[in-house]
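A single chain comes next, written as structure tokens; it is the form predicted on its own.
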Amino acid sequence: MKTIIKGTEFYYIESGDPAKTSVIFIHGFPFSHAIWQEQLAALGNEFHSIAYDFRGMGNSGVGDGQYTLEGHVDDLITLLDFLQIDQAVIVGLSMGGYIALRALERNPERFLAVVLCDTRSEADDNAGKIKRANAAQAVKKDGSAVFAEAFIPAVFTEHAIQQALPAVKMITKIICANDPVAIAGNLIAMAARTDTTASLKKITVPTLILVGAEDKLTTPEDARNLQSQITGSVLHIVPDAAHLSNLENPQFFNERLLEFLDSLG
């Protein structure tokens, strides 16, 4: 399904029972809603599930390619308004987690609970900002396929790549299909994002934290830092998984997710 937000077409999918608790899934960079297929299937009709492509990614429009995290949060809140959802559980992976944390900081009244997957609260340091700026220039010059080739080893375990697991092929296909302008725009948005660490102690909703045991981008130590600062939060380390823990070990991921959602009543 599609809607228009600020002149740009947004793609989203809905499943489950609209009368049940709404759970909105935000994918990471530079992916699409498709990464959540197994999670939506696991939730079935017990929840009202929504997964969307944030600005520039997947089937959503690229627009002008000039993105910010603030704009991504604006888009999220506008989508919730369009779907007439007053409150939802928010699930964010990687960049989706950056969006989720900023949304919680800005609009805490819109969320019943949060699931933070393979993410962190800190903003990029100077080295990180420069790395993203260089990557933005490179993807516009060399294209999405070259970017994907270099990106895949950073987000999957060596085993997953060697075995050519279907998830690796799916993610490669998604990245290659994304517009280089949109990939570059989202790199710059991440480089310019605010640090949400100071707001962690203000989070009062139930919080689940999941991270791949072999995540090299947002490490288990990053996840422990989140857990130590969010009162009452629960942390699970996902075995046999790297940055895309929901894809490499969906059984463990889904079991912990469902346990958490069921605990909300």
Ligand code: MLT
Second form
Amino acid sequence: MKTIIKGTEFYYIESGDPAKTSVIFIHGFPFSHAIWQEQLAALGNEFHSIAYDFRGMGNSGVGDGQYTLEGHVDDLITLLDFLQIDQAVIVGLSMGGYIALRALERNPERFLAVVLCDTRSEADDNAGKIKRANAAQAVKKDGSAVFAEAFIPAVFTEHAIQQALPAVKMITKIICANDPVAIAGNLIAMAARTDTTASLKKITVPTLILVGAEDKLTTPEDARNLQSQITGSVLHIVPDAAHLSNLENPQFFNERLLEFLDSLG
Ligand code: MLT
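Right, the form predicted on its own is done, so what does the form predicted together with the ligand look like?
Now the full complex is given, and it begins with the chain already shown.
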């Protein structure tokens, strides 16, 4: 399904029962809503699930290719308004987690609970910003396929890559289909994002934290930092998984997710 937000087409999928608790899923960079298929299937009719493509990614429009985390939060709140959802559980993976944490800081009244997957609260340091700037230049010059080739080893376990598991093929296909201008724009958005660490102590909603045991981008240590600062939060380390813990070990991930969602009552 599609809606227009500030002149740009937004794509989202919806499943389950709209009368039940809404759970909105935000993918990581540079992916799409498609990474959440197994989670939507697991939630079935017990919840109302929504997964959307954030600006520039998947089937959503590229617009002018200039993005900020603030704009991504505006888009999320506008989408919730459009869907007439007052409050939702927010599930964000990696950059989706950056968006979720900033959304919680800005609009806490819109969220019932949060699930932070393979993410962190710290902004990029100088070396990180420079790396993003170089990657943004490179993807515009070399294209999305070259970017995907370099990015895949950073997000999957060696086992997944060696076995060329379906998840690796799916993510490669998603990255290759994304516009280099949008990939560059979202790299710059991440480089310019604010640090949300100071507000972690203000989070009062139930919080679940999940991280792949072999995540090299947002490590188990980053996840432990989140857990130590969010009161009452629960952390699970997902075995046999790297940065895309929901794709590499969906069984473990979904069990923990459903356990958490059921505990909300
Ligand atoms: C993501 O998966 O969203 C990104 O790799 C996160 C990042 O690069 O900081």
